[in-house]
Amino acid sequence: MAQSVTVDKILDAAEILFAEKGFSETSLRMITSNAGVNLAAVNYHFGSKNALIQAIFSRFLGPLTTLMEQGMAEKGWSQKDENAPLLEDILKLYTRSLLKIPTSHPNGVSVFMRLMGLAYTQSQGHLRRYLEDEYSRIFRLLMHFVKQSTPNLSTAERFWRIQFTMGSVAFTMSSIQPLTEILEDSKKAQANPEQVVNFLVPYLLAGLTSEPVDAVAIN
């Protein structure tokens, strides 16, 4: 039990610091200071900073993968099916699964989405390899469904639309608290994460399913 508590303290402190300052800018000493443990504890439980970063992502992506797999199984989705699930249902499953991830603090999902953004923008080759090895199967299946549902898009345009979609989700989920506060202050309206997701899904769906860009006309 004591070991589990120590591990949780380290992970809790590390995920916040990494999200606020970045991977390179956050030292192990900063993490241990915030966690209230000694440096030897990080080395004992994780072995290295890279392994600690990977453990943080596993902490989120493990439950997310399980939630999505359960959702797909309940809906009977399979790669062997000739007909893809509706894109709207795919987007709902992904965004609503994000909201269900168990976290150690109220803004845990926002922290995770900031970390996902950093995984792309900061040089973390080990992390991308780790994510590819551990979690690519479920996301490749989702991409397969998206491809089935958008046969009119070129490979390049589909790729970029998926990136735009993921970027919109990451920004919205990572900023959901301050954006909600802005809405409540300026418009005297209220919104909760579930409502935000309900607004987000139709927006994403429109972007993925709009008419292909005519590259010849643009040139």
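Numbering follows the first chain given and starts at 1. Note that the rigid core is defined as the largest set of C-alphas that superpose within 1.5 Å between two forms. Please read these numbers as outputs of a predicted model, since none were measured by experiment. Compared with the form predicted together with the DNA:
- Residue displacement note: A19 has its CA displaced by under 2 Å between these two forms (rigid core superposed).
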Contents of the next structure:
Protein chains: 2
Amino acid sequence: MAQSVTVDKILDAAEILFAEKGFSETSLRMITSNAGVNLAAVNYHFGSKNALIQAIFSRFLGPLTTLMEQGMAEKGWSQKDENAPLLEDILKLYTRSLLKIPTSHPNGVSVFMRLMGLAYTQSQGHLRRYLEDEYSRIFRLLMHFVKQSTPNLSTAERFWRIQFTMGSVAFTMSSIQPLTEILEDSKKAQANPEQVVNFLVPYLLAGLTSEPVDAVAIN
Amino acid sequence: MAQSVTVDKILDAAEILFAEKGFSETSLRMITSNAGVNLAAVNYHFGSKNALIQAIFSRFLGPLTTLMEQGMAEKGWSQKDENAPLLEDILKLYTRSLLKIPTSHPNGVSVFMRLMGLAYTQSQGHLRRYLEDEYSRIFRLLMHFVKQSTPNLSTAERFWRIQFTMGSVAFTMSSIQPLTEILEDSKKAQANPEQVVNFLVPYLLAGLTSEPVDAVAIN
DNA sequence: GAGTGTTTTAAACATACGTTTGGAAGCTTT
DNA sequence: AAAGCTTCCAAACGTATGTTTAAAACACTC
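Can you switch from the form predicted alone and show the form predicted together with the DNA instead?
Below is the entire complex, every chain and molecule, led by the chain shown above.
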């Protein structure tokens, strides 16, 4: 199980293919032939296709959560603390952490951004369970801060605004732009991740902090 | 090819299953057994699984585009017109049209909202081609109005803001909430489509109309 | 009610998939 | 260099999939 060359070749190839085509639409034969390894290698090294999918997610979700926890610690955020962080800082913590990963990562940011989006939309039961088991703690913590920093929102409106926000993020991450090729400007708007995040954060912030529709909650 | 009972039973069952599990994850055997028809019925009536998928999309995309074109006509919007419609009205036209469909539709709004989301995220080549062929006209028209009504945005920033917006919409429509079950409040926030749209439109509007990051473009 | 076209049915077909197998090849340790 | 472990490989396995077939059942016209 030690970091073999084959394991990495499989991970690199699978990551790209999954991001391009989705999980069910990508076969082990495509992956192994792209990776230049034997078909049986996946089952030998990972056990199953599902386990491979999970391995791919932990390869970047591990570093991501580490970076975010470090960031929270540096800023002195704590669950106990009464003072809420600024919403803008929460968003920035997330996006900055995301942008920090790829230096060590073979396939660039956009690939696992797209994977992140797939994790939401492809309903793969095993993946959902795995992600909940492994990463729900940091997710809940983040949500705690969001809740703290938006006290003027009703529970329902906050829930939906978070939903909308995650939608933007997840979708933006699908840089493959399935339908949106129709937009004539899609070629002009080059997909430099940092630039995109520059646009994204203010956009989200405006939506999240806009005047509530609901009656203000006591919370 | 006339509207047979079998055809409708297949469409109704397939719609729900596709929305729940995705296209590749739903087999013709699931569909036909849920619909209570013979396995061969799909190929007999539709020709192929892909054709069935397309048929499902035209069943609600047809009415949707009709409603939107009617709405545009009523408001007197025209491609030639110099006066841009309000961004808010564009969004409302879309969401209101969406909410108007289900009266005639067997499976409620949220099902084809979810399908709409799938259309973006599942990259099914044939679907993309089909949607582009059939519905790119109305889509481009809509984008024309959006461009008109946001003259202060640079091409790049407008592109990305539209991208973010479509992400929110597509994702919101996936009401199955894969990962978001983690949000404790997900049960409290009942998914009444009209209420969701009430939250959604102002949220999107705030993001779209917020102060540009880019230098203002001449356009 | 015989004849004609349409729809339904059970069965089979071909193919692609994830997984397993048993032996060969490659290392490392002795 | 033999032994023991790990990794690789070609082949096969079982299963599930979309699709096709040919006959049966049905519906309707004349």
